[in-house]
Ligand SMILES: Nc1ncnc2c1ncn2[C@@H]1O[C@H](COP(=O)(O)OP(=O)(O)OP(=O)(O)O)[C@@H](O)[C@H]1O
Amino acid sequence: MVKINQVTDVILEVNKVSKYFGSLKALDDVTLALPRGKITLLIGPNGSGKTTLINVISGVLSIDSGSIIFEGRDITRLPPHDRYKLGIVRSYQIPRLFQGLSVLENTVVGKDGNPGEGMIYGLLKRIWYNYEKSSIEDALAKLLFLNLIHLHDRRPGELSGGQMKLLELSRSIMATKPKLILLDEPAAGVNPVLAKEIMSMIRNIRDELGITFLIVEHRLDIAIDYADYAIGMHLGRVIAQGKPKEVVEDPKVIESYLGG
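Could you give me the structure of that single chain in the form predicted in complex with this ligand?
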């Protein structure tokens, strides 16, 4: 088996990371590396620790031991908003949408750095107007692509489950200068045609902007053609990593899906 960090330039390293929930070991001595500018697929049966891994990389959960290195910098103790500023963006498996905001507003919030976000600067329309207008244009472009534009003035509560996932995705691709985007089942509940379009959009973003992706996706038939690498997890451990085909065909991975 080829280890990723032997292959190429690494953007993120996870070193011997463990995370407990009470006595449950959700991450068990996890060590892995993400190659820069590539799409890495994260697979594993339910409860294997995929979401927990995204939570600890994005800083939403703190870890019990180990370290996380992003572009050579130790970010283990950094809060989520500071990790975002370094370029780590994530989406949530169960959408965490802003229920009182419209679909368009939910998307616009995904972009930070608006000079109008202050208790005084908010009053000075001329300093934020242009930024705001281009954010809204950007958001509308994302909504158009994700087939949500006709819903721009709705509240999240009025959307279907699949549409909520798309809205969650639209926010995470709004970031100003992302380097690493972590997507937790971005196309769950979305029809296969649109799911493939999403995967090919992700590939385009990777090609154009050199952004690194870590994507959790259960439907391998949809995702595998778009991935450069894959990581298989089971019971909080990394059990395989390397080329997508190799990982998927790895007996330990197959067994983990069968044995549960």
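Remember, predicted model here, so these are calculated numbers, not experimental data. Rigid core here is just the name for the largest C-alpha set that superposes within 1.5 Å across the two forms. Positions refer to the first chain, counted from 1. First, how it differs from the form predicted alone.
After superposing the rigid core, the Cα of Gly87 is displaced by less than 2 Å between these two forms. Once both forms are fitted on their rigid core, the CA atom of Asp74 lies less than 2 Å apart between these two forms. When two forms of a protein are overlaid on their rigid core, residues whose CA moves 2 Å or more are considered shifted, and Gly189 is not one of them between these two forms.
Let me have the form predicted alone next, following on from the form predicted in complex with this ligand.
Shown next is a single chain and nothing more.
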């Protein structure tokens, strides 16, 4: 089993993090390290704390104790939008898309820092025109990369569940400098063929853009072949971490799924 101190190039560290919901301890002294430029699976049965961990890393939830370090910087008290600017991007199990916008427009809005959004600069077309032009070109390139270019003028309601997952992924990589993408069950509710395509796209993004992924996923039969590292959780605690197949076969992890 690969231990936490054997992860030499770390992008994010979670140090003794705990989170309570009333008397329920959703995260119990969680400590882990994410290897940079890798795909890490976060696995465990329902109620093990996986989504709560994603929420505290992204800043959606505050923690009660411990610390979160991103690229050597303490981000424990930073709000979500500041973490986004640092390069931490997330998705949700149910895609949160703008139903009134096209696929292309939904992708474009993932890019932050548009000078045309300011009250003064918005009146000066020469300042924001080139930015918007380059943003559209970038978005089209992302849609082409994810095999969504033929759907660029469709609305989210016209897409399949898998296509909506890919659209949310395209918006995630539109961020100015995405470094860590947190994905909550990207293959949920998707047919096996498209689920494998989504995981393959994630691997391609890692290879071509060098982005680190932390993925919560229950469909281990599909996801495990695309992962570099895995972390097993149960009852708010980390119970195993290391090579994916070793973690899945760890007796503690198997017992957690069987209700132990």
